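Given as structure tokens, the chain that follows is alone and in the form predicted alone.
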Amino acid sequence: MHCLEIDSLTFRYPTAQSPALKDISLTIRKGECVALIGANNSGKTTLCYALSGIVPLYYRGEFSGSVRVEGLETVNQTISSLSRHVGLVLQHPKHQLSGIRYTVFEEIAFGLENHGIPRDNILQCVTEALSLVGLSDAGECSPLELSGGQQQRLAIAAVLAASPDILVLDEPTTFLDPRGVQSIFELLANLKNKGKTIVFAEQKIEWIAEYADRIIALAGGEIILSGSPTEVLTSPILQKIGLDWSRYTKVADLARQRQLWPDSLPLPITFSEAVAGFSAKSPSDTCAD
């Protein structure tokens, strides 16, 4: 079942000379985890905005084609009504959090109040959201006391409190340290296991390889590649659009050129795949080569 459907989407910002998105068509299945990759100005952020209705409901411009979220045409909805179906998490949590609430609990409740959720239901919604992101013990803390990774979790919790089935994230790990990055990816995997549909723009190829079901590569506002992580992340086309292979893929490709990588195996995209591939090449094979 498709929960996100884009058909021939083209969008140009008012002051731009060329479209940010050009004739984009794709479908995303319920429960799927899809990564968007691309160099700067490739269209990743605009596509995230289009999936959440921010484009064209907030960012106006020349819009053609259609975007449907769980069967709803985004152009016929309001941002508030769409937020019940799809939640958008911005790159930096400080751009998403209100900054005017004293506690983590109040920060999440603030958004629910704006949605008109009855007070009797807010406690349950906030409690469930904090549990989902692993912040159950931080409800009375100030948002300013949280680490960068925890603040991003809080931003995600604020979105999840409205109970959307779809989560769209625009490079959520950009400002995080390695521990924070791992924390966010583990959270996304947990949310996927609970049935959420995840779409995220990201630059960290090695993490994407571990967690994405499908990868879409963008360049110049167009879809250049779409497929499984192995298909996309080992494609030579990546280097032509300003991206690069992971270190595991690079080392294995060099080894393959020297006949040190098994011909029967595809190039690896994760550490475990690299270990398995080099282990499969026996010492006798290496000597024979």
Given for the second form:
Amino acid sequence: MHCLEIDSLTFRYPTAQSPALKDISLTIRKGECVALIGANNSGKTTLCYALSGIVPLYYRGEFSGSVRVEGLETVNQTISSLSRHVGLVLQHPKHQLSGIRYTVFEEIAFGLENHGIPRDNILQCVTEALSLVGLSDAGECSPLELSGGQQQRLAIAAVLAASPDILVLDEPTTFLDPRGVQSIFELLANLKNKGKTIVFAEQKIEWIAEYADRIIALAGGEIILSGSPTEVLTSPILQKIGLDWSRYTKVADLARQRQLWPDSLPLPITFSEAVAGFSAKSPSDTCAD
Amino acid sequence: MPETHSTLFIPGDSRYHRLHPFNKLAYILLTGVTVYLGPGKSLAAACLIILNAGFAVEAAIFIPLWRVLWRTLLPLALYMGIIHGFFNPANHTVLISLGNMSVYQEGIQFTFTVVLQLSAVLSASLLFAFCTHPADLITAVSQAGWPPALAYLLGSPLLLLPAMRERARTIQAAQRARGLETHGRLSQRFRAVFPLITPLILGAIVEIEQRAIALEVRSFNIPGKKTSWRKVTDSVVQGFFRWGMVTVIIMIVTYRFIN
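Take the protein just shown as the form predicted alone and give its structure as the form predicted in complex with its partner chain.
Let us now look at the entire complex, which starts with that chain.
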């Protein structure tokens, strides 16, 4: 069952010369984890905004086509009503703090308060959200005291508290250190296991390879590639749109040119695939070659 | 509680801390109206300063309050003392002669009155800032049924100030690393202001946009009744005092208007 459906979406920001998105059509199944990749200005952020209704409800530009979230046409909804279906997490963790709440608990409760949820339910929802993102012990801390990774997890908890089935994240690890990046990807894997549909824009190819079910590559506002991680991340087109293969793919490609990589195996995109491939090509095979 | 929340708020459980934010605001207004419009301005200001000092002692914030108060008012008092002591048009009673120049009693009295009035209002305002968390003010404003945007406008600058300060420090460090001189002569410092302020303002504008989107997706602008997790204490007695202060303010303003 498709929970996100985009049909012939084209969008141009009011002050821009050319469209940020051109004739985008795609569907995303419930429970799928989809990564959006692309160079800067490829349209990733705008696509994230379109999926959460920010485009065209907040950024009112030239919009054509349709975006349906769980069957709801976004142009006919409000951002607030869509937030119960799709949660948007932005790039910079600090910018997502409301700035008017004292503790982590209150920060998460903020969205629920706006929806008029009773106090007892707020307690339950916030406790669940804190537990889900692994911040149960930080409920009484100031949001500003948290590390970047924790603040990003707080931002995710803040949108999860409203119980959306779909989570859209716009480059959520950009400002994080390696440990913070790992914690976010582990959280996404956990959320996927709980049945959430996840769409995330990201630049970190090696992490995407580990966690995404499907990858969509964008360039100039258009979908250039779409498919499984192996199909997309080993495609030669990737390098033509300003992206790069992972180091595992590059090493294996070099090895293949020198007959050091088994012909029967596709190029690897993860560390474990690379190890498996090089292990399959034993030293005796190499000598024989 | 950490200092990262607000530049001035000092957590505590004193009676002043527990007062409803509107009572504290009404008290600031009452202080201002009394010392500027009421009869016996200097005496009223002195009484209010003593009262505020008592509140500050009770709330265990006397020393930080006093520190901010004198740092703010001492330069002003000195500047006004010099200007009015020498040049106030009402001057005629010589207090001290300094060669061709004289310091006059009327100018010094005027300065004293102004500093007393400012001390009363500023000490009441600092009591509010030290004893009221902005989140409580926002909650009180929201619970009173005022628009959420107004509540946000009132409270967010206080809460976002630490983040702005942190960014200003980062920009300053970055500009220094690129050779910008931010210390030394006044002219050097003046030249450094523009490269420091510009990225700070531009960054703030970008942040405002991101924050606006973040608020939108968390339904900040949704119409209808909102709930509040945070509770702000209010009572019949506090309400009585609040309206009592408002009544006195109206009476003083009316008195001033009639006389």
